[in-house]
Each structure stands twice: as structure tokens, then as C-alpha cells.
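Okay, so here's just one chain, in C-alpha cells, the form predicted alone.
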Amino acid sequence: MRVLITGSSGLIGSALIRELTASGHQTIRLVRPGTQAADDAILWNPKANLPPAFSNQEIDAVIHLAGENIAAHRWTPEHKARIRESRVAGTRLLCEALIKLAHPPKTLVSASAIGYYGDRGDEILREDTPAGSGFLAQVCREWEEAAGLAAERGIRTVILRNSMVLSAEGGALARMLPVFRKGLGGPIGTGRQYMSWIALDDVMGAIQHCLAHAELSGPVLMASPNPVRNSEFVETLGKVLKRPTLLRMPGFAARLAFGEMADELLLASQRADPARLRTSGYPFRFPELRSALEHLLTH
């Protein structure tokens, strides 16, 4: 299979290229000008509204992961605009180009996020659960609607609602590790908010599962079947690292440090049930948090 990937330099994208190549697929990177890439990479510039410079080569599937890092900076109006623009306008530009191809790909796998649901307390969230409120929920709704353009034109479209991806090489866990290794970690706010998570290994497996299962389309929750409360996540991470986790960060302190982002990323509660992965037979490699963290941090 020939697979085009955007966001190929990110945590998920770079791992996915290795996985797909090892599985015998041919990967092609969709990159921006100035990015170091192989000769067969395809250029695009979503910031300048320049669509991909497709040649006549046929593409079987597209995995669209590109987007501004939501946790890189405080959410100033400018940064929020970049977050929305990179996802919504970029996805629309890509889909418009795909549907114009003489031979469009059969499948588009497009990223979204669990932020779609907003802060939902103890409610169990599945793919058919309505969207919530807040900045991220609005961005995710618009993001998914942009990908819907491909579905309207007959391209099987899978929307990955990603939860927190666990990897020691990047993402939220990698940012936590220096603090927790010093014994300075602890719960955030009340610690009762649910954290939905998925090991990077399962992201790789689940994406390939979505590519292989033609019956899957629409939203697919990318999360372990066992979400945990923030306090349990912190305690488990401390046990794996053999470090204390007693220094709680009150909610007001999180808001002072991170602004609006604290309420939507750190204090929001999202209890996901990946119903469509379960019912389609995906075998989770790391369904339990303790085994996932031990694999990532002790191997």
C-alpha cells in the first residue's frame, strides 16, 4: 500500500513511518517548504493556502496528522488562531486536493482529539456522544467537518479522536518525567478528573487496524479501554519511577501557570470508552496503565 502522511516529523508521524515501512508499505511524506525530506516527498504550504503538489502517482491511503502543537505556548488569541487555522484550513485544503485527483485515495485517516467532548465529569464518552463546549471542542468540530469533505466525495474517512498518547520520547508524558523523577510530581486540582490515555504502540496498531478494516469510518476513539483518574495516574507513574507523588498542584495554581489551557487540558475530565476499536476486534497491546508505563519506562 502507498500511504501519504502529513505531520510525519511529529511523535505519531515519525513512529508511524517506521511501523508502516516495517510492515511492507511505501510511505510518502507531505511536507512544507524548507523541510528536509526524501526525494519522493510532496510539497504543500497550508499557511500560504498552497495545496499539495501532487504528481500522477497513485496513493492508496492518506494519514493526516499535521497541526499546531496545542500545548507549546499559553493560549494567546494569536496562538489559538494558529491552532484552529492549522487544523481546519489545513484539513480543508488537503481534502479539496484529494478529491480533485484522477484516482483519489480509497481511505483518509484524519486526526482529531478527545477535546471534542469538553469537560464531562464521570460521563462515559463514546464515538456517538455529542460534542461538548469550550475552545478545543469547537476546534475539533470544525476540524472533523473539514475532513467530512472527503467523505462526501466517496473517500472512506476515519476520524481519530486521540487521547493523551504515552511515550517517553515526546508528548505529555515526556514533559512530566523530569518533574516526577525529581519526586516533585503530584495530582492536579482535585485529582478526580478522568484521564484517557493510549500507549504509542497502540496508536500504531490502531491506525493500521483502521487502514485494514474497510467497515470502519467516521469517528474512532483512540484511547485505552481503562481510563484513570488523575490521582491514580500520578500514583501509578510514581510507583513505576519509584518516586513520591505528594506535591499537589491546586487548580488555581494551574490556571495561574497555564491560563485557559489548564481548564481544558489539565483539569478537564474525559472518561473514554473506545467502543469502535473494541467491537471491531482491535487487540490492545497495553490496556492497563501500569503495564504501559513499565514498558515505556523500564525497557
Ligand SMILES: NC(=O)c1ccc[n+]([C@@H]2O[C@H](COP(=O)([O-])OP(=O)(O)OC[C@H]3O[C@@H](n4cnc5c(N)ncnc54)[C@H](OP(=O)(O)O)[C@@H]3O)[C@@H](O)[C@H]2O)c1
The other form holds:
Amino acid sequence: MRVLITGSSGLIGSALIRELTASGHQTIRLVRPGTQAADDAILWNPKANLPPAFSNQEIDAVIHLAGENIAAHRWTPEHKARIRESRVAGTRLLCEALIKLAHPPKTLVSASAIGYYGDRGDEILREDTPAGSGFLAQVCREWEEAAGLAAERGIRTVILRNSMVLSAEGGALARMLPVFRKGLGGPIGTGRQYMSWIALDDVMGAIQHCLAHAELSGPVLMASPNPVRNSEFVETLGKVLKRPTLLRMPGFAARLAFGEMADELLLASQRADPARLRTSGYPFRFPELRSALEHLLTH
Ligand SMILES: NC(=O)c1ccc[n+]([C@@H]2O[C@H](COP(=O)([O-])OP(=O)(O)OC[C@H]3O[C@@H](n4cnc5c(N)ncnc54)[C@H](OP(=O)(O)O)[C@@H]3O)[C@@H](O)[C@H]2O)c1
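What about the form predicted in complex with this ligand, after the form predicted alone?
Next comes the full complex, and the chain you just saw is listed first.
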């Protein structure tokens, strides 16, 4: 298969290029200005509204992961605008270009996030659960709607509602590790908020599962079947690292340190049930947190 990937320099994209290449697929990267020209790269500039410079390429599938990093900066109005625009306008730009191709791809796999649901306490969240409220929920709704343009034109469109992707190389876990390795980690707020998570290996497996299963379209929750409360996540991480996890960060301190992001990323509760991966027979490699963390951190 010839697979076009956006956001290919990111945590998921860079692993996916390796994984798909190893499985015998041909990958093409959609890259932004500043990236070195290469045979496997096509240029686009979502910031300047410049569409991909396609030249009659035949593409079987597109995996769209691009977007301004959500947790890299405090949420100033400017950063929030970049988070939103890079996803909503970027997705629209990509879909408009794909539907104009002489041979549009059969499949678009487009990222979204579990932030779609907002803060939901102990409620079990599935793909058909309605969106919640808050900044991220609004962004995710608009991001998913933008991908709908491809679906309307007959491209099978799978929306990946990604939960926290676990990797030692990047993302939330990698940011937590220095603190936890020093023995300075602990629960955040009450620690009762649910954290939905998925090992990077399972993101790779589940994306390939979505590519292979033509009956799948629409939202797919990318989460392990075993979400845990923040207190359990912290305790398990401490056990795997053999470090204490007694230093609780109260909610007000998280808000002082991280601003608005604290409520939506650290204190919000999202208890996902990956119903569509489950019912379509995806075999999770790491369904349990303890073995996922042991694999990532002790191998
Ligand atoms: N990792 C997670 O835990 C997680 C959880 C929920 C949702 N997601 C979503 O899943 C997608 C992929 O996740 P990831 O962890 O791989 O993200 P990531 O590491 O932040 O990578 C995203 C990629 O998007 C491109 N990008 C960055 N800023 C951009 C901008 N302003 N406009 C357009 N493109 C930009 C970059 O790739 P290029 O330089 O190659 O263009 C970057 O490497 C993201 O959209 C993310 O929001 C991830």
C-alpha cells in the first residue's frame, strides 16, 4: 500500500513510518517548509493555507496526524488559536486536496482526541457517547467535522480518538518520567479522575487494524480496555520505577503551574471503553497498565 502521512515527525508519525515500512508498505510524508527535501516527501504549508503539492501520485491511504502540540506551552489565546487552526483548517485543506485528486485515496485515518468528551467523571465513554464541553471538546468536534468532507465524498474515513499514548520517547509519560524517577511524583488533585491510555505499540497495531478492516469508519476510540484512576496510574508507575509516589499535587497548585490546561488535561476524568476496537477483534498487545509500563520502562 502507498500511505501518505502528515505529522510524520511526531511521536505517533515517526513510529508509524518505521512500522509501515517494516510491514512492506510504501510511505510518503507530507512535510511543512523547513523540512529537508527528499524523495519520500511532498510539501504543504497549512499555516499559509498552501495545499499539498501533489503531482498525480497514487495514494491508497492517508494517515493525518498533524497538529500543534497541545501540552508544549501554557494555553495563551495565541497558542489556543494555533492548536485549533492547525487541526481544523489543516484538516480542511488536506481533505479539499484529497477529493480533487484524479484517484482519491480509499481510506483516510484522521486523528482526534479523547478530549472530545470533556470532563466526564465515572461515566463510561464509547464512540457513540456525545461530545462534552470545554476548549478541547470544541476543537475535537470541529476537527472531526473537517474530516467529514472526505467522508461525504466517499473516502472511508476513520477518526482516531486518541487517549494518552504511552511511550518512553515522547508525550505525557516521557514528561512525567524525570519527576517520578526522582521520587517526586504523586497523584494530581483528588486522584480519582480516570485516565484512559494506550501503549504506542497498540496505536501502531490499531492503526493497521483500521487500515485493514474496510468495514470500520467513523470514530474509533484509541484506548486500552482498562482505564485507571490517576491514583492507580501514579502508584503503578511508582512500583515499576521502584520510587515513592507520595507527593500529591493539589488541584489549585496544578492550576497555578499549568493554567487552564490543568483542568482539561490533568484533572479531567475520561473513562474510555474502546468498543469498536473490541468488537472488530483488535487483539491488544498491552491491555493492562502494569505490563505496558514494564515493557516500556524496564526492557
Ligand atoms: N500522543 C498522545 O498522547 C495524543 C493523545 C491525544 C491526541 N493525540 C493527537 O494525535 C496526533 C498525533 O499525536 P502525536 O503525539 O504524534 O503528536 P506530536 O508528537 O505533537 O506531533 C504532531 C506533528 O504535527 C506536526 N505539527 C506540529 N505543529 C504543527 C502545526 N502548527 N501545523 C501543522 N502541523 C504541525 C509536526 O509534524 P511535521 O513537522 O512532520 O509536520 C508534529 O510532529 C496529534 O494531532 C495529537 O493531538 C495525541
